Amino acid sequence: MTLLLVLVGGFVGAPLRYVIDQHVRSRQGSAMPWGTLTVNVLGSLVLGAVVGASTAAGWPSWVATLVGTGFCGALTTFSTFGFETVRLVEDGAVGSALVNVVASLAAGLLAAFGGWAAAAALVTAVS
């Protein structure tokens, strides 16, 4: 059952990542990998919200498997983040690589915390 939940979540998350990444890339012309940054921050926000809501509402564990592991695991791509950062360094864009690392880590952590806090507050207010 766990494998099926991860597959179903990934079946939705992976194409969504591709669409968002291509959409963002088509609207910017810099070497900065904004598409990857966008999907990673969005995935961090959703994962934080799932954890916050699960904790506050006591959701069953299969929800975390479906959305957290499957969907968010396929939506985010930290391997691409690493690859693109190394590519920036190899291309001599060390400043952009540094900005990519700092922005990805800071925005990802803030998004995860914001999603967690908002979802927990919403569940508490509703119940």
Second form
Amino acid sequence: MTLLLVLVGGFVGAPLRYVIDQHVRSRQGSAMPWGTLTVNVLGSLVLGAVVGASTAAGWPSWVATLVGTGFCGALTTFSTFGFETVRLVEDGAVGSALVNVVASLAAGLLAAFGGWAAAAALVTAVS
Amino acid sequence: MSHPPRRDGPVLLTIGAGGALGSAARWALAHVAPSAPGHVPWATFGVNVSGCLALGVLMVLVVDVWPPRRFVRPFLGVGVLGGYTTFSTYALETRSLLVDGRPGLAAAYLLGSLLAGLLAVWVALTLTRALVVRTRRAHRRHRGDGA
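Same protein, different condition: the form predicted on its own was shown, now please give the form predicted together with its partner chain.
What follows is the entire complex, opening with the chain shown before.
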């Protein structure tokens, strides 16, 4: 049952990452991988919110498995983030690589914190 | 760069299937090696670094070696390895270590995963490219001997 939830979440999250990445790419021409940054920050925000709400409201564990492990896990990617950063360095765009790393880590962490805090506050306010 | 992306159903389904498989593999590893609160999440670390290594090898093969195939990179690269590795769990686990009062460990996990992942991509690209060059040279020599 748990495995099925992960499979379903992953089946939806990965194509959504591709669609968002293509969409962001088509709107900008710079070397910075904004598409991957967008999905990684968005996924960190959603995961923070789901786990924060689950913790605050005592949601059943299947919600975090489906949305967190499956969907957010597949929506975000560490391998493409690493690959795009190394390719920037190889192309001599060391500054862009550095910006990509700092922005991804800082915004990803902020999103995880913010998502958790907002969801927990909302749950407390509603209940 | 200006035209909107084409909706491609078969490619999206291929990515979905790969993403489901990669996510299941990540889940299985986290299941086998669960991380205790306040400790380094080794399962995610291992998944992310091994995924970086695999993507480095795959990208050289896809770009330089294998003939162009419509579904190979979407399935293996975007789907399986994208679903296998995760940035959101990496961010949330760093948050948990910080909240649990382990700022040193949080920093070590955050930067350690980053450095190990980047190193894995670089090693994979470098070694695979070198192997490709050597193999091609050996093939040429072999053909030359035969002629």
